[in-house]
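One chain is shown next in structure tokens, namely the form predicted alone.
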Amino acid sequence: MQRTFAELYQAEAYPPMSHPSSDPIVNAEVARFLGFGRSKVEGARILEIGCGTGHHLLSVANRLRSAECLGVDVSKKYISTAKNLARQTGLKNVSFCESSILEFDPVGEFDLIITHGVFSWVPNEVKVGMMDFIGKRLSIDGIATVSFNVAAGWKERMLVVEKVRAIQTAGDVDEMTALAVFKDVADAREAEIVDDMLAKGLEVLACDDFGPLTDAWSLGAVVKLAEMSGLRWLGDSVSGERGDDLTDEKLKTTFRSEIFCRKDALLGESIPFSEQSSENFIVPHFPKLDAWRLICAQECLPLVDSKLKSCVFPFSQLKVLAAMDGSRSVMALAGFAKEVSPELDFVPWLKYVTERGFFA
């Protein structure tokens, strides 16, 4: 018998991930050009629906410290690790909840909601009851975020699953392998399907495409529902652009993801997007990675640089960033990568580093 969502979910280890498009600083942003100027991020209320392990809540409250973030998530075991890892970073303005969102009931409202990905994995009850929490609880001057796989795009990639489980209950094989030889009679666009999904990795596959649910709404049946929730769709939670279920169809369009406000929230004048001011990361002498980064090197987990976007190192080069605790000079650290990764240009390497503002 095939295992319910829920179940595998909290059986299987999803790998912790950042989402980029679930920034805070950056959905503000576009909510300000958007014409809703109130939306803030300092000493803001926080709530991730469907933390997980808490890898991406975890960076934003390790870079909004006056922020009070707070996940929420059915699995116990995630739960558990966010908590540890919480503490281990010495984190306070961070604490997660084991709760369906269906009996979730924090105290007060949140000015960021942020569910990536959950909506297109969970019942049709479960969506309705998270968007009405969402209409809800989000506070008169707060945005969410929310983050789903499309139907135009998905429509294709469901036939190419339908073959390739065809193939794993003919030769009793994992979804990887059924794809590798699925892809050897492959047409042109199937074949693109199939390099993706193998670029998820198993542990993705399992959940995503090849879940027991994976239910890809419309953009306008997602708007639709929010509406009925008491809420307002904004744009995309990036571009700030208002897409269209034709424009879907078109370019097959497999992911989005949406900020929306209260209904009765006053929308203003569009406020530009503010320059970017070019960061000048200067290598420091003594290379420091900041407690939550430093944890995720010596835990053998992605490192989220300044931009909220997870990058994925050897383990080798994990043993020099595990080293970086301020107590060692550039010097010392380049003689300690040449023990333990000599396949490593260090120099450059460290420079990259740099610029990925993971120091403190």
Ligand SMILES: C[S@@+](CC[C@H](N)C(=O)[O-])C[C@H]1O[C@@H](n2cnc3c(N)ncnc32)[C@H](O)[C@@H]1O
Second form
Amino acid sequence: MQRTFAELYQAEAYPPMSHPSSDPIVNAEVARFLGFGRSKVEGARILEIGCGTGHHLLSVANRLRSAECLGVDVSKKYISTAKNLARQTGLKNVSFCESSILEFDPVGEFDLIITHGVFSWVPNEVKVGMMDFIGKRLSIDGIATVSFNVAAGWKERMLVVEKVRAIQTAGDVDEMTALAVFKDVADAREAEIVDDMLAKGLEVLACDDFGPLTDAWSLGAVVKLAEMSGLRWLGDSVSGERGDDLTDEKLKTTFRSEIFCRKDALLGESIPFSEQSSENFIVPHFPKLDAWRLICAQECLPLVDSKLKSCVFPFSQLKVLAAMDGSRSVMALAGFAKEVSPELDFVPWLKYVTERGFFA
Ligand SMILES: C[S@@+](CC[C@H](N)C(=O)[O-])C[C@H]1O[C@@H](n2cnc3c(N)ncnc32)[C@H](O)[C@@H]1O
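Counterpart to the form predicted alone, namely the form predicted in complex with the ligand:
Next comes the full complex, this chain leading.
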């Protein structure tokens, strides 16, 4: 039986994820490219609305130690998990608050407001309240990153969901089984969508494509709501591109992450993207993960790399990562890896882990 939105979020954990498209460093750089050059990252006050169990915000706080990070979520269970993780990491620059955004009344304004995977997952009154909150609490130098499902591509996914649900009901099977059954009779386009859904896995699918509420809007409609809330649309949060509804229809876009500033903020000259410094990673002699990544390894949570990408490791490799507390040499770790993860080609794997910035 399909569950309501509130039941789903109170009962189960939404899978912990970080989101590179809501990376404050990237978003601020893109805003500068779009002529909004004042959004600050160092020392910024960052708010994440609908932060879930805090995986993204903890990773942001872990990297941006000078920022003051606050996460708010309506789910008691998620906020309790987020607070526990924050306590374990010892990070002093992150806190969490249980509240609906509709009643949330924190002190002051924020330089960066992130809300990822929330807009399309809440009823319209919450969408409106959330945009209104952002319009009122974004600082004059601030930017907000809002992601949402796009109707142009989402509606064909929903047609697939409808057919798969019929199979589920008839056979009393889970989403993954029903998707596999449907794929045998699907046309080429439907089969592509099914493959994409299967790749997400059951946990994500239950809250995403098969969630009780996944409401897709057009970019134009979201921009209109933002403008009514005193905001100005800048562009895509990663590429800076200013898309439009016609292109979304043509490309069957399913998801967007866009940045906004206040309507009364002044735009200046566009500043070209700064050269990415080519980082020179050296494998440390005594590999040491920081407290947040160590906790992720110990608790079997995805580890987040230096670009805020989540990386899911098999359990046997997590054991090796959990041993990287700076007390063991590379040689000792190689021996340990042989014991707990005999199939692991340790040296190239360690180089890969180093290059992803896990020890940065
Ligand atoms: C799909 S989950 C996304 C979680 C996280 N942002 C992510 O992308 O991994 C949506 C989140 O919005 C939260 N939420 C729903 N309604 C809310 C409200 N009125 N105020 C604050 N948070 C809300 C839910 O509890 C849930 O954690």
